[in-house]
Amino acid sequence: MASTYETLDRALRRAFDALAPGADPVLRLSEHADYQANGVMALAKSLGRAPREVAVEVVDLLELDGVASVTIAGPGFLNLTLAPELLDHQLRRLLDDARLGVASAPVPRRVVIDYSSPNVAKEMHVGHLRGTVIGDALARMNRFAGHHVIARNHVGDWGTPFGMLIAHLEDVGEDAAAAELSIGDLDGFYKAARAKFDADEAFQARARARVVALQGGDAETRRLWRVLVDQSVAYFSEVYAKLDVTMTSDDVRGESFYNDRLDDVVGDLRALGLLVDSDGAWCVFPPGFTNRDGEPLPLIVQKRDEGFGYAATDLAALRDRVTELRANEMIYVVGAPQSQHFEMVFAVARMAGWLPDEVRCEHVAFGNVLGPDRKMFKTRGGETIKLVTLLDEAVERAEVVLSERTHDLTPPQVRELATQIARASIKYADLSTERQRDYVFDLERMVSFEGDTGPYLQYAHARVRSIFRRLGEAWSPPEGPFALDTHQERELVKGLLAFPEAFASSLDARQPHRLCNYLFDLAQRFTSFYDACPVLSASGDLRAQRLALCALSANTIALGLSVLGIEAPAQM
């Protein structure tokens, strides 16, 4: 069954196509009517005719019986008012639809999403927040859409620093190292190893020897390296669980996973005639990439010392995802500074034939998390803030807010609810910001129950659920048609019917903030409705109608938050 938007859009496109095939009606929700089509002006321009004249012809061609009435406004805007029978039909359909009008993909796609990507033996810090939260939201949204999602956590677990870390592990002992890493003191372990490396030449020699042994496949060195990796990955999993992120240890594919494939990357590029010796390094020069002086930019595949850089590993990972995982889409959720790197990697993969034209490959870039001074968010001492520290502080603040609002919860209930609020606060602040933009991390504002925040939406949902607790009895959908006699009822219904398009727009553009904006708008529409339209004090079919609107509002907010990775408590 088509959504309300789809029903109108299809009818409009048939009329527009009769005048100019492919013309876009540009259909939007409107304050002047239920919907407005703004595409007549562009259509008239392409035809070389007056907009009002074209608008009249479009209206004559429209087939909207039982769907909507249409009027022409201004130079050619088409205002559409939905027919009562359509509204009634669509509302009743939503009441029986757990997906609230969002259809599953008719042809599911295999979507590989690369996100989070911390480094072994280094703490997950605020710099990992956006990649983790945005990536997980996109994974959830794609799963809800019916696609097969394969998450990939491309952790840094290889390279010269591991000689230093393995040597330090030897010194402190495996048990002590495991204990230190398991409690999350990854930064402390790394800094201690670095301090010894900088101060002790004998330690430096041992560290370098371990690098050679690691790269050469020495069994004992590999075993010690695996201790570091396993302890770090276990700790990362604890952080993900704390944040309620779906990433698991099974999704980890570190740099080491692709290490044995790097020679093939170089060899195959050489066989294709794409490698160029540039001052001792082997590079590919994809067309269209130049520096400030207009000189071609290289993608360095193998360095002068015969070592491999990020480009070789990313090319090997891409090949694996296309050939082994059979991806139809690949999404890389990585910070904006890496945009050119990924553009060049994708271009080289296309040149080599490793990335077929039918496989969509996209770098989903995001901005930075800033402190109140609008600089990179760090502690007063200049240290990068641990992600678990932010989460713990958010829970504490949420507990304080709850203590001021409610007194009928037990301590365990307060802790559980505070954790849900803290997660919502942090995730929503991130997701509701257009991802390419930086945003200021202001925990006090994030935890607030007022304004465009996660807790506000959680409270809006709980407020609706409270209506049914006060009702204290079962309710049934109205027997007669929805009257929708008030402006507030109609505005709420317009919002409820728009959920499928809000979800699709957010998913297609990889922009979670669009769904956040929709949910905040819907919550405000519900507040206006609830303030103007008595529910429990109404009677008969009118009460049943308004209870149905309340139920749909709660379900829509809960579902929308869920696909973003945010819980919707029933009581707050």
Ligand code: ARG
The other form holds:
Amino acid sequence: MASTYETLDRALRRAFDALAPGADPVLRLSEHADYQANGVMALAKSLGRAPREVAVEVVDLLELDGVASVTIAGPGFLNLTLAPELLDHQLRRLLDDARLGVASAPVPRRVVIDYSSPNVAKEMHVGHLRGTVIGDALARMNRFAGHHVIARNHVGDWGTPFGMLIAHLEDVGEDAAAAELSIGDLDGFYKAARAKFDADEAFQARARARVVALQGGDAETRRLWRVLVDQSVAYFSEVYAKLDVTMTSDDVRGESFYNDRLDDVVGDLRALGLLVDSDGAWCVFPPGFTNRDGEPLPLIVQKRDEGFGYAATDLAALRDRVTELRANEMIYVVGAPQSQHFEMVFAVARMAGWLPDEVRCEHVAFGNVLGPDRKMFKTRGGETIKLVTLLDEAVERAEVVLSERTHDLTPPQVRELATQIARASIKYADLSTERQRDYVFDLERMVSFEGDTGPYLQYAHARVRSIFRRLGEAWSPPEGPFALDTHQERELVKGLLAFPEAFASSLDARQPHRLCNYLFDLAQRFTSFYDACPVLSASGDLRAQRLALCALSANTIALGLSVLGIEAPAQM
Ligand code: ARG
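How about the form predicted together with the named molecule, since we already have the form predicted alone?
Up next: the whole complex, starting with the chain shown before.
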């Protein structure tokens, strides 16, 4: 069964099509009526006729019995008011539908999402927050839409730094190293290795020898490398669990996974005649990419020293995703500074015929997390900030906020709730910002119960649930038709019926903030309704109608939050 929007849109399209096939009615939720269609003006222009006249003709053609009534406003806007039968029908349908009107994709797609992707033996800092949180929201949204999601954690686990890391591991001993890494002191380990490398020539020589041994497949060196990788991956998994992110260690396909396919990447590019020797490095020059001086830009696939780079690995990964994973869609959730890298990788893959036109492939870029000074978020000492530190701090703040409110929760319950609030604070602040934009990390604002925040939405949800606790008895949907006599009820219902489109537009554009905006707007619609319309003190069928609106409001907020990866506790 179609959503309200679809029902209107289809009827409008039939009428528009009769005048000009394919003309877009441009249907939107509206404050002037329930919905407004603004497509008449463009249609009239294309027909070379007067908009008013065309509007009259469209209205004549429209079959909206039992769906909506329509009036023409201004130069040709169509104002649509939903029919009581349709409203009643749709609300009852939503009450019976755990998916709240969102259809499951008739043809599921295989969607590969490359996200989080931290580096071995390096701390997960605030910079990894965005990729992890946005990627996970997109994974959950795609799964909810019925698609098959394959998450890929393209962990940086290869390259020359591993020489010094392994040499340092030897020095401190495996057990001590494992202990240091497992508590998440990844940066400390890395820095100690670096410091020795910079100061000590003998160490440098050992590190270099280890790089050669690692690349040559020496068993002992590989084993030590594994220790580093496994410890780091275990630590990343802990961070994911702490954040309530669905990525697991099964999703890890580090850069090293593609090592034995890199020769083929280079060989195949050479056979295709795409490789060019540029200063001793093997490169592809995809058309359309130039530097500031207008010179063509290379994508380096094999360096002068014969080593393969980041780009070669990404080409191998892309081929794997198309051929082995049979991806219909590929999403790379990686920071904006890597835009050119991905554009060039995609361009080269298309030139080589590795990326079929029908595979949608997109770099889903995101901006930076800034400190209060609007510079990159760092500690006072200029260090990057650990993700777990932020999370712990958010939990502490949430505990303080909770202690200022009256509740009858035990200390362990407070802790649990504070954890849920903390995650919601951090995730929502991130997701509700249009992803390409930077934002300032302001924990105090994020944890607040007021404003456009995660805790505000969680609280809005819990407040609706509390109505049912106070009711103290089972309730059933209203017998008679929904009256919706007040403006606030109608505005709330319009919001409730719009969930499927809000979800779809957020998913299509890979823009979680659209769903956040929708949920914030819905919570406000609920507040206006609840301020104006008594629920528990209403009687008879009116009470049942209003309870039904409350139930739908709570369900919609909870479902919307859950597909974004945010929990909705029943009580706060
Ligand atoms: N590890 C990389 C970094 O920290 C991100 C990897 C992104 N994914 C990819 N397929 N290149 O910058």
